[in-house]
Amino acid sequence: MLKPNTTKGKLIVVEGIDGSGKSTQIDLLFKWLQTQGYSVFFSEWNSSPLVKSTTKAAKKEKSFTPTTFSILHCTDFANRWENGIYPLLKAGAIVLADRYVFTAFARDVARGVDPEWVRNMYSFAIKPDAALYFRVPLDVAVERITAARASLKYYEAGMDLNLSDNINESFKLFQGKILDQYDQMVDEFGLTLIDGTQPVKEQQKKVRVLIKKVLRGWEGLPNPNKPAGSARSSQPAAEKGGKS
């Protein structure tokens, strides 16, 4: 379903449900991947400026439909791959992706939306190089995210979906059906599972480990903003932006 990469870069993606640690984790890695020397940078799901005001207005009137929320992500994402993702890709460079196109699998086919239909609509996209889903169990994943924020948003926690009246309850339910299907990517997709739950030194360890292999005689884009006699660096791209 996904293109093979035939670029001279590098992608990585980072997956899992809400509370899963996998931002914290790319965070790391993009840190530790600049000292290293690497020509690095950064995209966020659903942080396109081109359908910012379009989301945010249908959020609030609470118009989404199902299918509409699956295409306006599309087209976020789309909007990124055309003018970020891709053109890094194509020079040379390492892109850090936090969530990417099986965030859309996961949570559009958790909404109801054709399986076939969403993968049909991201066949554009390429196989990431590397793919690491941070598994954890669903209590401990709720646990993080109701101890770390005030309240939830509608749509965060699948109110739209008519699972429960209580939006904590909602959350959860949603929550699980959305790792239900990620659970189901693994083999199809080939995505790399590591234990959320463990200590995040040493899943960090983890994953500087598997990303070595990737890039084990992997030269990539020189760094023009490499210092004179000093490890290469690089400036992140971010593509900073709300989640959904």
Contents of the next structure:
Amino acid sequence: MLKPNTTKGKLIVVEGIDGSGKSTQIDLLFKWLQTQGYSVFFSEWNSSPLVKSTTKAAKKEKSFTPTTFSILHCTDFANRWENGIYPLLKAGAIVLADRYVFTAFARDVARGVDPEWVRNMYSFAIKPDAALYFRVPLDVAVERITAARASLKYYEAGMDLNLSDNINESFKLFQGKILDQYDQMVDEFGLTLIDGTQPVKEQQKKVRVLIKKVLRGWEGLPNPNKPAGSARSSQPAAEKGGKS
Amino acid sequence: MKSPNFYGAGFPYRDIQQLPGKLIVLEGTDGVGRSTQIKLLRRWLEDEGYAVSDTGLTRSTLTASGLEAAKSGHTLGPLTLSLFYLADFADRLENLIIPALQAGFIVLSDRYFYSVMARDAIRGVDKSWSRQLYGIALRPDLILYMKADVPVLAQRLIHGRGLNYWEAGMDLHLADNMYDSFLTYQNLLTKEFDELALTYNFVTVDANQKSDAIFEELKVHILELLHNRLTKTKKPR
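To complete the pair, please output the form predicted in complex with its partner chain; the form predicted alone was given just before.
To see the whole picture, the full complex is given below, headed by that same chain.
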């Protein structure tokens, strides 16, 4: 199971299937926290440069098995954890993560990997102070993704599972399996549900209320580059329009 | 014929019915002479008419370049490196070892995951974490643990390919020079191996002996395994 957060920092993560709008929300949250003068950092799923060359090659050659796919994504996470997320939390910063261990639990189990096994693999990670799960019905997410993209990628669509020969159909079936896994994790890990069909601005409002609660009375690492005149809570930054 | 037997989770999405081959593992620290023995054993088994496949740590093409980069940079944390090794292992297990066993081959594995566990344990990686992760592993039919005294290992390496950074455990800052670091590191490894030997039922072989004496001893254990199989399959009449 995940470790309790005993660091001085705060860990906030967003989760949800592709097209749930979580990246838009965390981007807005990141900028807002910056304007508020916090020491805030951002980490994105599958972004460690060292592991990227390996995953890229395997994706191109379609040589992943569900297990190697799972392990290499954890390797990527461990690399970001050891060189970034964990030391920053120790320092007392706020770390925002676009996708966290729950993404692996949802996707890898949807691929057929043993649920206990993958949970153990990520058990070095800390339980977030806030885990926001942006939930949208399958049709909405699929509609958003297919409208925004020219074509879907092989693994993203779960084509390795042989659910369907049609990539759009496979994507839909695969995302449905992932959605089921997410729904099962709401209670298991205490994920906070956010209705991802609401307008971007409404969602952001809720997110900020939730995060304010998490940060109430907390000081953390002072930010030497704090923007001039930034005042926490008294002057909320202007909200920007959403992307999705 | 036997049904596959995994240490733990295995590969739930994979339907593996029978593995008629045999998985034989050679374990032991650096410089113990594993690769020499693998070569000798392979030739001998092929002469006997067995189909043989061999594999060894870090030989997966999936992770080779990543592991290389990781090791040359020295900036990787212990968890990251540990997981790279796990990926290498899983890739070879699913794509090489299992298919070869399905086809009835004898698979000779130059180290398995026990070596990785030993090196990780020294670097502070949680043992029960590793143990559960390697629950994907097949139980070998035979694990031969080649054990030699550390001074013997040092002597062989110095007269052979020389000491290297990782085999000397230089990342652990155990000593101010590679020789002393090697001795300390290999002693720590041997301690871990002795513990693993009990947990995983290794057959210990004295690797202080000359190469041909080791070879003869390894053959005895392998013959025993192969003969058991023959008597077993012939029984039902």
